[in-house]
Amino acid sequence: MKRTFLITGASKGIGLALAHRLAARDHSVIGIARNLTETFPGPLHALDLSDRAANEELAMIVKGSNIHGVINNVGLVRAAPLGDIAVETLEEVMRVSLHPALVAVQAALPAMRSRGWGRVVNISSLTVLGSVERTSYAAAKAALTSFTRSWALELAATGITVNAVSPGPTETDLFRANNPVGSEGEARYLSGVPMRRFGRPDELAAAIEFLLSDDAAFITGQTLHVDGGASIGKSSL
């Protein structure tokens, strides 16, 4: 069955990879991103979701699109050590990660309820398990995981499932810009991944796609770690 999915943070990385996977299966995809790209396989709206007016526009887009599922992928990293974190930075990171998620899901809820079918996937992060200089980002992603569990309980009898995917280090342009090949940052991240490699955006997209499918109808309120084993500890080798 052809369905319509909305993806935030859709112009690159995991969001763009997911859009291409869904489009290849004849689903419609609507993207929200700060910057546009010609490679997105559907309508892509340029919105800065840190802005309240943009979130109001997001709600209008969702309400007018008969959405079957929402993927909350947008996020903001403002790395800083404890002692140097401005309250305004924490507020900004929380606002970008959480406000659009709440707005989009609430706007999509009437249509999903009416058909008795819907999917929400929130993109969390391995950082929620503990990460240096990620106080704001990890807090925002932990809150998104909490959204996942609460919403799943509220919607359990409606045919709408709510789950989260927690990526480990993933080969995106942004990751490579901050951690070039051969850098200390690359080595640090690799040392925490038992598989000894980084994830690929399409591998994360595959996990998200499954949770959006009919085959995942009995899975709700869960967080799936897609991280090469990083969430379970280091290997003995």
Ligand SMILES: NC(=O)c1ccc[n+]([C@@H]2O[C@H](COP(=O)([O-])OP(=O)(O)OC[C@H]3O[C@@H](n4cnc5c(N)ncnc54)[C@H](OP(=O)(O)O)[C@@H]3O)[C@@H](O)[C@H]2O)c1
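Since the structure above is the form predicted alone, I would like to see how the form predicted in complex with the ligand looks, so please show that one next.
No partners, no molecules, just the chain.
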């Protein structure tokens, strides 16, 4: 069945890979990003989700699009060690990660409820398990996994499922901006992945696509770690 999904942070990386997967299955995709790209396979709206006013526009887009599912994928990393974290930075990271997620899901809720079918996937992060210099980012991502469990419970009897996907280090602009090739960060992340490689955006997209499918109807409130084993622990070899 052809459905319509909203993806925040859709012009690159995991969001764009997911958009291509869904479009290949004949679904419609609506994207949000600050910059437009011609490679997005559907309407892409230019919105800066760090801007408080953008949330009103986001709600309008969702309400006008008869959405079947929302993928809360936008995220913001502001790396800093404890001792150097401004309260404003924490506030900014929380705002970008959480406000659009709440706004988009609440705006999509009436259509999903009336249909008796809906999907929400929140994109979390391996860093929720503990990560240096990621206080703000990991806290925001942990809040998203908490949203996931609370919303899943509230919506359990409605046909709407809510799950999270928690990526490990994945080859995207976001990852490379914070961990350039040859950096100490790159080496640290790689040493934490038992498979000894980084994820590919499409490998994350595949997991998200499954959670959006009819086949995943009995799964809700879960966080699926897609991370080459990084959430299990370091390789013993």
